[in-house]
Every structure is written in structure tokens, then in C-alpha cells.
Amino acid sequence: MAEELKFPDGFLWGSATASYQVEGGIENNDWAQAAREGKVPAAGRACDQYNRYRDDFDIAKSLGQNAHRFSIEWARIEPEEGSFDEAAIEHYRGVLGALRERGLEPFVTLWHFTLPVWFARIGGFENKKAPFYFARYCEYVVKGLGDSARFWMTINEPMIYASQGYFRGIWPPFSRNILKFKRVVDNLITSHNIAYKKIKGMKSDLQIGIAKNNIDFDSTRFNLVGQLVKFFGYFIWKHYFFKKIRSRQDFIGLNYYFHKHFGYKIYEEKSDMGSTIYSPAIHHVLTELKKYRKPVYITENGIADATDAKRAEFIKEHLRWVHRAIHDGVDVRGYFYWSLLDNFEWDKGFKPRFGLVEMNYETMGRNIRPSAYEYARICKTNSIILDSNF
């Protein structure tokens, strides 16, 4: 017999994307210029969603959805240190009321890994400066378009971009300096509480924080390397920066992709990027959440899957963990998936294929895959059905 699992009143159900990965024609921060020096794969024209959103989120409002995540290009609003475009910021007006036309909640990244050739060339996040910088960037997206939205989330995934840049040196500025990865991190945390304070000051409505990524790390007591990353991966990976920003996050933005076990093997299905598929685990990441007795969004979730065999079982079974963490005591308000289009994948280009929306990439043409759909009928009740073999 089939079990129905019910959301709370007023969960929101949504899809997320990121300004280079999905806008096209940004040629002025860093990636671009690594792509021009051919170190990564270039974005180009993207999903040209800079022209075609409005289309874009009728097709969200299609699907049942009541919230979209976006993020704003710190390289379109200030294209020179200190310089500022204020077509930029009508653009993203016109964003915001797209949204808001349209019955979807805004939830609004600041900044979202990539920099303006300006800021990168004098250091970027290892500048000493960089908190004054960012922050002043922030304040000057929100005084034009804080009245547009609620959900601010300033940095996405600090570690992430530290450790990819800094740790293990594939995305820019592709260094491998753990020194340098701990004043990024330090500084990215400095960056938030300031412009914290600063958005706070402004307009103290409006509901701020991050989007982190944690990853669930699991070992057999008797495995000593599991152990340590284990440990490792609870103190530093998950839980240093969110203890940094206590006292300035509204919400905590959860992003959930990797499992990694140590000490014993079991079969579990991959993504077509080699991720572990373990829906349970998305359960273990939220109530490690708990001790912050904040709302949480997961502000990202999602599968690489170009035939879409795996992405309606693989959101369904998500969801399923995310309820029992509800039920087990989680603030869990919202769901975001990675991502309402294929897109641009950082250092892997434009073969993984994420999207609810496959994108042909010659035509810029939308089709709606058949797992978005299931997707909709769960945004569209507020619940999940169980089949009877669960």
C-alpha cells in the first residue's frame, strides 16, 4: 500500500542555477579569462539565459514551482574597482520581477565562485583587502534590489571554492598553497560578517546567509585513514565556517552531493560524474544541523544524468530523508534542485548534464525531461508517495 508523506505548510519547492553557468556572454571575470588562456572549457553564449529568463521561469511555474534560486554576476555590476553599472542592476531588477510575476520566491546569491578580472588580478579572496571589497559590492546589489527580495545568501560553497582553487589547484587561480587556503577561508568568513552587518543596517528584514556544502563522511571505527577524515570533514570541513557566521546567518543554505565511506564496500549507484548515490545521507548532513537552531534550505541537490533514468527516483528518495529529518526535529523549510537547466559545469564543461530542462546547445532550444515532471507532481501536492516496498 502506497504511503503519502506530506511537507509542512508553506514548503518551498524550487530549482537553482548560477549566473556563468547559465547567463552566457560574461567575458570579463576570471573564468573567462582562464578559458581565453586555456586552462578551463569556456561558457560562450552558456543557456543565454540573460535573454530568455522570462521563458525560463515559465517553465519553473509550469512545474509547480513557488521559488527560484539565482545568483548575480559581481562582474556585470562592478565591471572596474569601484565603478558600478547601473544597467546591470536594472537588469537584475527585471529578474526579480520576473520572479515575483510569477509566483516564485527569490532567493538571491551574491556571489557565486567566479571574480572580476579587476578583483582577481590584485589577489582576489587572498587579498587582505578582499572583505572591503565584497562587502561593498553587497551593499551596493542591495540597497538597488533589496526591496525585490527576502533570501539573501552572500557566498556559495566558501570551502568548495577554497579548495578548488586553493587546495587542490583546478579551478582558478590554481594554486596549491595550504596556507593560501586558509587566509581564503578566513577571509571569506570575515567577507560575510561584514557585509553581514552592513545588509543588516540597510534593511534588518531582510533574511541572510550562506549556501554550504557539506559532505558525508562515514568509517568503520576500526579504519584509521576513514577516522581522520571522518573527523576532519565533521570539525573543518562542516561545521568551522557555520561556527565563524553564528551570529550573523538568518538561515543556513544547504548544498548535498557527496557521500564518501571508509572501511567497508557496498554497491551504490553513480551519477554520471562517478558521485555515490546515498539518499540516507542527506539525512545525516540535516541533523548535524540541528545545533544551530536555524531554518535550513537545501539550497542545492541535484544528479549528473543525461538519460534521466536516475534523477526521479534519485529526488524522490532525497526527499524521503529530507522528511524523516523534518520529522526528526530538522527546521527544513525548502527544497532547491540543481539545477532548472543542463549548464555550464565549472572545470568539466558542458558534458554533465544536471537539468530538469535539457538544453541543446546549438539552438539554445528547452526540453522538459520526463523526471521534471515527477518533480512537479511533488512541488504541486507538498508531498512524496511512497510505493508499497518501502
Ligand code: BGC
Second form
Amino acid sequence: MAEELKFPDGFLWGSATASYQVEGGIENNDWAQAAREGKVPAAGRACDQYNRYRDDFDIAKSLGQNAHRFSIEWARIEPEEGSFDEAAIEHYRGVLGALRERGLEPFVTLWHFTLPVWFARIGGFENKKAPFYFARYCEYVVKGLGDSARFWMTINEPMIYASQGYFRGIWPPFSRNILKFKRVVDNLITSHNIAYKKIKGMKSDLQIGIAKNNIDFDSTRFNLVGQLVKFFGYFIWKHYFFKKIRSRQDFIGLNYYFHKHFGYKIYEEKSDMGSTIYSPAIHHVLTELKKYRKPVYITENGIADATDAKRAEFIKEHLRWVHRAIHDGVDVRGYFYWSLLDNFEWDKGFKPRFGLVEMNYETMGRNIRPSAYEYARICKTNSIILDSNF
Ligand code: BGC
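What I would like now is the form predicted together with the ligand, since the data block earlier showed the form predicted on its own; can you produce it?
Shown next: the complete complex, the earlier chain at its head.
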């Protein structure tokens, strides 16, 4: 028998993007530099969203969404150290205005992985002055745009950033050095904490957080490696950063994608990128956040699925576990699917297709996928309908 699960009134439904992945035309950050050196694919025009954001927000609105997460490109705002570009602020003011006109609550990320070339040259977040530079940049943006958005995230996925760039060495600056990894994580913590203080000092009503990727690690009791990963996964990967910024976040942004388990087999499908699809794990990572006693927004959850065969089910299954987490006392207030459109997927280039909207990168055409309409039904009714007993 079909059962309807309602989400709390005022729940935010949206999708997320990030500047370098969709805007196009950004040449002065570390990723563009690495692309010129042949180390990563080039983003080039990406989705040309810099010029087409109004059309994209029309699509988001037509799909029943009432919120939208995007990021600001630091390299556009501060192309050279200490010199700030008012025209770039003006551009993002236009972006925020376009969201508001369409009834989409903006969630603004101040930094989503890419560094201005000048900052990368002086060591990026390895530099001990990094928190000063970062907080100064945040302050400038919030001074210009703080009246146009209530929800701000300083940093996207600090642990992913540090591990890809300083542990696995596959993203700029392509380092494999555990000491640098640790230094970068600690500098990111300080950067957030100082930026938080500055922003709150200017506008105390703004809601400030980070977007943090928590992978769910699980293991059978007798699998030694699994137990170690689970232990360090919990204390270091999942909670170290949150603990260190505990008193300096007004909400928690959770990015959840996948689960890693050791020593037992569970039925699970995979995305086009080979990551596991196991929806109950989102309930697990959400309930672990209860101890922080903050509102939680799921700032990313999504799947690379070029044929769109799995996306609708993926969203619905994850949402039913989100609903269960709310029922179990986690104060979840919003959900942002990653991503509104197919986009530049970092070292993987344009191949993975995460979008509710399919991109034709030759024509820049946008084509709404069937799963987007399924998600739209959820957004419009603020509920999911289950076909079987849960
Ligand atoms: C990142 C996005 C990325 C997505 C899909 C997240 O880790 O924030 O930038 O595109 O995952 O891999």
C-alpha cells in the first residue's frame, strides 16, 4: 500500500553547484593553471553558467525547488593579493537577486576547492598566514553581499580537499605528505574560525556553517583493518573538524555520497563513478550529528548516472532515510541534490553526469532529465510516496 511521508513545514528543497564546475571562463585559479600544465582536465566554458544563470534558475524554479546552493569564485573576487574586484561582487549580487526573484533561498559557499593563483603560489592553505587571507576575502564578500543571503558556508569539504591534494596527490597541489595534510586541515579550521568571527561581527543574524563530507565507514567486529578504518574514520574523518569548530557554526552542512564497509557483503549498486549506493547509511551519518544540537542541511547528495536509470530511486531512497532520521530526532531542515546540471567533475573532467539537467557541452543546451520531474514532485508536495511498507 502506498504511504506518504511528509517533511516538516518550511523544509528547503534545492540543488547545488560550485563556481569552477559550472561558470566557465575562469583562468586565474590553481585548477586552470594545473590544466594548462596538463595535470588535470580543463574546465574551459564548463556550462557557461556565468552568463546563463537566470535560465538555470528558471529551470530550478520550474522544478519546484525553493532553495539553491552555489559558490563564489575567490579568484574572481581577489584576482591579485589584496586587490578586490567590485565588478565581480556586482556579478554575484545579480546572481543572488535572480535567486530571490524566483523564490530560491540562497545558500552561498565562499570557497569550494579552487584557489586564486597568487594564493596557491604562496602555498595556499599550507601558508601560516592563510587564515588571515581567507578571512579577509570572506569579510570583503560578506560586506558586499551579506544583505542578500542568510545562509553562508565558509568551506566546502575540508577533508576531501586535504586528502585529494595532500594525501592522494591527485588534485592541486599534487602533494603526498601527511605533515602537510595535517597542517592544511588545521589551517582550514583556523581559517573557518576566524572568518566566522569576522562575519558574525559584521552581521550577527547570518547563519554560518561549513559543508562537510561524511563517508559512512562500517566493519564486522573481527576485521582488523575495517575496525581501524571505522575508528579513525569516526574520530578523524567525520568529527575532528566539526569538533574544532563546534562553537563556531550555526548549522551543519552535510554532504553525503557513499558508504565503505569491511568484512561483510551487503547488496549494493554502484554509480557510474563506482561509488556504492547504500541509502540507510545516510541515516547513520545524520544520527551521528545529533550530538552537536544544530540544524542540519544536507548540502549535497547525488549520483553520477548518465542514463538516468538510477537517479530517481537514489533520491527517493535517500530521502526516506532522511525522513527516518528526522523522526529519530535529527533536526534536518533542507536537502540539496548534487547537482542541478551536469558539470566539471574535477580530475574526471566532464564524463560523470550528476545533473538533474543534462548538458550538451557543444551547444550548451540544457535537457531536463526524467528524474528531475520525479524530484520536482517531491519538492512541490514536500513529501515522498513509498510503494511498500517501510
Ligand atoms: C564535491 C563536488 C563534487 C561532488 C561529486 C563533492 O565531493 O563537493 O564538488 O562534484 O562531490 O563528486
